[in-house]
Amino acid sequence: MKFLGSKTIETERLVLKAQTMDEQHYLWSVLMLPEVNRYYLTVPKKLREKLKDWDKQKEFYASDMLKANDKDVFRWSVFLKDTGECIGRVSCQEAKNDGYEISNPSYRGVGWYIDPKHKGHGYGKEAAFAMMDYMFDECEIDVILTGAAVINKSSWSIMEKYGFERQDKTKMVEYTFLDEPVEDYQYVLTKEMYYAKKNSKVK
C-alpha cells in the first residue's frame, strides 16, 4: 500500500478535500441526525450524551484536524463543485475484525454519509466510488472489508450493485444510538473484484 494521504479528488459534480475545522460543526450536526447516525456510529454507548454536545466535541475535532493532512489519514469532506457547499464525508480507515484492527494496512474499512437534504442525487455513491478509485488505483490497497445493517437495504444494495461480495455469516453490531444490537451483513471487495466490476462498465 502507498500512503498518499487525503489528496483532493474531483468528480463530475463533487470535490473531495482533506478535512479542515471550518466544516466540522456542520458535519457534526449532520452526524447527529438520527437518520444518519442510526446505522453509522459504533463508538461506545457511554459516549452518547457527550457526542450530542458540540462544546464537548469541538476540542476532539480540533485535535483530529491536526492530523488531517498526514499521509496515513484518508478522510475527506465532500463539497458540491458548483456551489462549494459541504454536503458530507467519506473515509477509508484500517479495517477491524471484532473490534481489533487488522495488522495489514492494505486491508481497509470504508464509511460515508451525506446530508439527508441532498438525498436522491447520487452524491453519496459518486463520492464513495471516487474515494475507492483512489484507494485501489493510487494507494494500491488490496481489500475493503465493511458491513451494513440487514435492515438498512439502501446501504447494502448499493454495495452489492457495485461488486461487494456478501459473506455467509452475519455479525451483531452495537450501534451508538440504538439500545439493542443490530444484525449486519459483512462484505468483502478485493482489488481483483473491483477491477472486474469496473471494467465490465456495469452501472
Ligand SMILES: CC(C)(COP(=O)(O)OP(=O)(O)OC[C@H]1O[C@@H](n2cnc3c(N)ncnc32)[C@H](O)[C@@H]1OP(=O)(O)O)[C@@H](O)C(=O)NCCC(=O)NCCS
Second form
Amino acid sequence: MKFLGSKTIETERLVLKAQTMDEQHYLWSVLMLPEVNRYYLTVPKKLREKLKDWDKQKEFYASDMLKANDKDVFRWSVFLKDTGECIGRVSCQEAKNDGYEISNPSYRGVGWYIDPKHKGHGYGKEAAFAMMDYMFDECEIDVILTGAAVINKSSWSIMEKYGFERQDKTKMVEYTFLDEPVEDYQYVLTKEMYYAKKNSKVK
Ligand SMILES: CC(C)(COP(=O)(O)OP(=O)(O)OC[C@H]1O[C@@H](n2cnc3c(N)ncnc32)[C@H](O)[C@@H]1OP(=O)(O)O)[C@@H](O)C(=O)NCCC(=O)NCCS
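Same protein, the form predicted together with the ligand this time rather than the form predicted alone?
Then the entire complex follows, led off by the chain already shown.
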C-alpha cells in the first residue's frame, strides 16, 4: 500500500482534513455521549473513568496530534463545507483480528462517528465513502475488515451500501461503556470486490 497520510478530501458537502488540536475538545465531548460511544468504543473498560475526564485526555490527544500529519496515519476530522463546522471523525487504522493487530498494513479497519445533532443527513455515509474510495484508489489497500453491532443499523447500512460482504458468523464484542458483550456483524471488502462493484456502476 501507499502511505499517503490523511490528505484533504472534498465531497459534495464535506471536507475531511487531518486532525488538529483545535477541534479535539469538541470531538471528545461528542465521543463521550452514550449514543455515540456505546457501539463504537472498544478500549478496555478499566479506562472508562479516565476517558470521561478531559484534563486527563487532553495530554493523550495532544500527543496524538503530533502524529496527525504522518504518512502512516489515516484519520480525519469531518467539516461541513458551508459553515466550516466540525461534525465528526472518520478513520482507517490497521486491521485487528480477534483483538490482535494483523501485521499486514494493507489490511485495514474503519471507524466513524458523527455528532448526533447532525445525524440522518447522509453525512456519515458521504464521509465514510470518500475515505474508503481514497484508501482503495490512492493508497491501494488490499482489504477492509470491520464490524458493527447488529443493533447499529445506521453504521452497518453504510458498510452494506458500500459493498461489504456480511460474514455468516457474528462476534460478541466488549464495548467500553456497556457492561454486557454485544453481537456484531462482521464485514469484509477486498479490493477485487471494490473494483468489481465500481466497474459495474461505470458500465
Ligand atoms: C453511524 C453514523 C456515523 C451514521 O452517521 P449518519 O450521518 O447519521 O448516517 P447517514 O445519514 O449517512 O445514514 C447512513 C445510513 O443509515 C440509515 N440510518 C440513519 N439513521 C438511522 C437510524 N436511526 N436507524 C436506522 N438506520 C438509520 C440511513 O437511512 C442510511 O442508510 P440508507 O443510505 O440506506 O438510507 C452515526 O449514526 C454515528 O455516529 N453513530 C455512533 C457512532 C457509531 O456507532 N459508529 C460506528 C461504529 S461501527
